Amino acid sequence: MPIRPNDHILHKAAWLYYTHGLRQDEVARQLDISRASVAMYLRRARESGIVTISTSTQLFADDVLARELEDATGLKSVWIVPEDRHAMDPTAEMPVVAAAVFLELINKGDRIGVAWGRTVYHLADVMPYADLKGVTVMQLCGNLGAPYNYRPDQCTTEIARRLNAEGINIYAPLVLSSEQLADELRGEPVIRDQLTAISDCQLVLYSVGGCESDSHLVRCGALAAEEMQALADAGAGGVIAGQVIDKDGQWMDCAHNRRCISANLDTIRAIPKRMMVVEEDSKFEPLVAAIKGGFASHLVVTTTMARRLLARWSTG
């Protein structure tokens, strides 16, 4: 089983103290907790045997992998869903783990930005109900006009409903027919204020899309398959909140992006907690691009994906 979200800080404290050799006050500063809390976590780690992570025992193999991946990539926190024969199907377990992590990251009064897609919708579908009045859930990008599952408004509304929070939808299309029309719509006070308010978010939840011919942008009709192929040929690496990024995680200056109604990517990068959940092995390269671009601080992935990421960063 993966590390329980509520025990994550315990493992982090033990890793920093026993593996990196930080003093208790240094661990406290890095984790933004009191020194007394660090001492308590280390005592619990010794009692439960977590300190044996330094010897990479099989019991904590995935936890060691998570800490190594954090060290290599600079990600703040990584959660790993195992795929061995003793574990549940990771496609069923992933949303459950991610939903628990997501709830742990929310603080009273937070504003949360939410994107769209199958992964986010599945997370919302299994999220337990909570009473988080004072929390606001904001849609990160415009909506899809054609009937399509996992729409941005569906994801935002369902997560807000599960949290008993306020939900704010963007009542504009994701992609406009012309750049001029997109510019004019972004300038409308309601849309402008909604997009600007995303900068006040403390947490963002999303996955990263691919640039293949059957990607979400193609299936929802935002791009034709040949247009997506042209973007891929031009160096596209993935999709964040409906916008195309290159292989280094930078915004691509292309007609599609200029016609998008979506949060500014620099605004998203500046949000303190950027939680990314990736289920499919096929999203490895898009995930690499997203991490390079600074779009993830908290990551939930499978063991296979974590090992591939660590190997990529180990080889430069």
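Positions refer to the first chain, counted from 1. No experiment lies behind these values; they were computed from the predicted model shown. Between two forms, the rigid core is the largest collection of C-alphas that superpose within 1.5 Å. First, how it differs from the form predicted in complex with the DNA.
- The rigid-core alignment places the CA of Ser37 2 Å or more apart between these two forms.
- With the core held fixed, the Cα of Leu265 is displaced between these two forms by less than 2 Å.
- Gln24 is among the residues whose C-alpha shifts by 2 Å or more between these two forms once the rigid core is aligned.
In place of the form predicted on its own, output the structure of the form predicted in complex with the DNA.
Just this one chain is shown here; partners and other molecules are left out.
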């Protein structure tokens, strides 16, 4: 939605209504239009980020369990989404909380790296609109083919659009058929510059993938089921931005990883705010690996997951 000249009236209506607290009919009188138009303008102002309404995520950070988990693991901040709420669907709640947390972590002028996956896409889908000009949202890894609609470029673009931020995509496949080609492509100035620019990020957003033979990476065709099985047998612990890590969160020197166009893991680890969101409780082991590997500083999980993590860390 590009800024059109008569956005002015939209700004004015929003200003009078939200900042000055006038009633819609007063705004209408002042701008000499009908009240119904004012109502319409106000909706658009909200949808375009001219007006931002945000709720503190403290509700989810304000939890004894969260504090304990932070102390045990050394994570900077943990948000816990309860499952026991009668009416609210916890699976639907997680991305909403994550989106709000994500927004709170953004500073003006930040550069933000975004990976991909179902979780990230869900998050993008419920991301509130905001007016964050000057913020840059960039893709952390190469793209996938058609089948999925939560492809890396989709996630980046959608988040950038909602935030009124600039979106930067990586125009390369996530996985290539040969290591040599991957090397060559990584050396291409366009791609190389984009991968290098990731080190300027102040914040990254991702989830962690599992290493089962029906995992994300397999289903989207980036990796054969047998290959994944082999990796799992060889000690793979999880997937970060398309790359396989071992149970301690270290990069695995395997064919798949060498064929991947994605952010360097050390670069990611060096980013100050690393926000990790995990929806499924089945991702416990991958999450443990990711935390051990230093891929999370800010974590959003369910109560169940938090309890399991705490148990793991207490027993050493």
